[in-house]
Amino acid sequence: MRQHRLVRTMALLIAGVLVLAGLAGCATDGSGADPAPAASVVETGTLSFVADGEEHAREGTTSKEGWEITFEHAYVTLTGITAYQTDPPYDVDADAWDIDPLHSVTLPDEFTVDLAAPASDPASVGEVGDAVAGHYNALAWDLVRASSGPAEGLSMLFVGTAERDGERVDFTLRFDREVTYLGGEYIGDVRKGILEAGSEAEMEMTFHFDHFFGRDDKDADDPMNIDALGFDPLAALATDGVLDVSMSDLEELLPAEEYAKLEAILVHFGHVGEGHCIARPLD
């Protein structure tokens, strides 16, 4: 009996050794090293960037005082354009500049865009063809003085006409204020920034000209019209129907209250669709 138990015990020990040897063999590739994990595949697509002054820049707008304003040119110069994927989504209402993205895509170089030029669609700025797929839910950019081109030395240049009751003003507005913007997810009729592998998605920088001049289809006590400069203060500075002014000219010529409105508008001119951005002057 004791001999049988001994034989049985030895058999169990041998079986255990064989199992352990088998497990060790599965855990190696024969070289004694653990096999390398399979490389993950990064799925990408094309992320395009556009700038939009909406119909107010392309087709014209009517100021809060009834001036019919049309633009021949509405140049803005942009750089540092960067889209982010964040989790949780970036909350612009938190008023925080710190952002910790999962992925980001930066469009290099400087771009001067004429927001008045496109017939209907937003103006194309550029694209990145190897952006990591996912939801880009934050967008940052800088509004800067152009280093060359038609708006050289200016961050924004508006050229156009304003007419009311037979009076006409040909205006050229030259702004050199530099501003940095950070916004969250685009807010509008469609969602933007959702990039699927092998596909395309769009990020939009939006500029609200109605915040600048106000709108005659809103009441005078509407917050937009209260905060808007309008065109009357500018028309009052015209000579023989011509107005050509810089930011420094306006600081000198406008009443202090109106100039303060202008400064606030220029800082908060940029949006993401209807979504607000946090913003601060660069100079």
Second form
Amino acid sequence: MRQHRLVRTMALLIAGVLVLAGLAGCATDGSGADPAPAASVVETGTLSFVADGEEHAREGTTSKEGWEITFEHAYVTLTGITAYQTDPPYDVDADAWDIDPLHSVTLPDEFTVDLAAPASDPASVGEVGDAVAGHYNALAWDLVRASSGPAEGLSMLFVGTAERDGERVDFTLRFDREVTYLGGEYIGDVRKGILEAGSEAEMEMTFHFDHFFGRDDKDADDPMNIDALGFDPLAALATDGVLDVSMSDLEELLPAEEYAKLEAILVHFGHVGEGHCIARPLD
Amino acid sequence: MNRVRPLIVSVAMAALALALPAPAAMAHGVDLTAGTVEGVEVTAVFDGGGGPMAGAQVTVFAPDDPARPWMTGTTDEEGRFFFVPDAALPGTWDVQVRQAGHGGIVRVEVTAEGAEVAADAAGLPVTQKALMALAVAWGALGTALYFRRRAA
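Given the form predicted alone, corresponding form predicted together with the partner chain:
Once more the chain from above appears, this time first in line as the rest of the complex follows.
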């Protein structure tokens, strides 16, 4: 019995020591709770996306053969628009589709934008308001057939007029090629994609119409004009000054060499400012 | 599709030297000092043997303010552009070169020990990267010497 009391006394003493130790421990921070880990604050800003056909689409362009081309509409339909922060910066010239971003921002939905309007600015596509701050130095998007709207069923629809020496062609060019693009950092007059917390930054998908029609301010043997389709092959297909053709029409009507140029141009139409993208058909 | 791609980049030990005799007339005397500096030389060429990108626009961005140009200029007839990065601003210096709707960007890492071209030279085709790598090794040595001299 005495032994039992001794054991009980010892147990109470041990328990008391543990309680006192616990109280002492609690007293060290005075809170009674484990210190909460510092909450990581993610700084964000607004990342907007625009599509630009440059002055060639907005104000008009002169083809390599001297056709003065103006656009009433230049619709492109875009989806899967995703901006990336990469470190080291994504290297477009590695021709690699794999990308391992620190952060990415995707603009949901499909957008049909008119690169010919407004005349003064790139076409607004959309924005994401809670993009993680940092340098967005890569951009991907898909050019797809529109599911609805003015260019339904088409990835690109160009409507306009070409004039030269009193001759006029009213054209409607209907393209259904679907292409995916991936580019690096925007190259241009200003630096884009650097998003500071609480601020705004812009990403731009750029479409080079001079690759399509060439430029009269460059020599005929300039690589751009050699590769460009120009407008002469299209004008030759017009009837009574009107040309309304689809991609399949052009495959049938254009000389094989010119059609091959057109296919290459349509795939490499997308840029990031003056920086090129890698591209591949989705079809 | 013939792409136009710029930039063979070298971090080159380039020298600028003036060695003009002082004029004899003292009414409006001038004091000329000769010296050499070493820095970064960017050489921009069109892909596919298209020749130098003469007169191309160059914009240099320093690491402390990458959104705004630190320096702008144009390439010479040989497509070259030379600048001396501020050694007090270590980090990644970005150099953008563009002309006639085409361009690229290269990155130069500047440290207290010197500078070297980053592996990701956007705008460079793979074939040109091999050339660039050789230039980097030589140029990095030159630039390192430059910074050591400044520190002395």
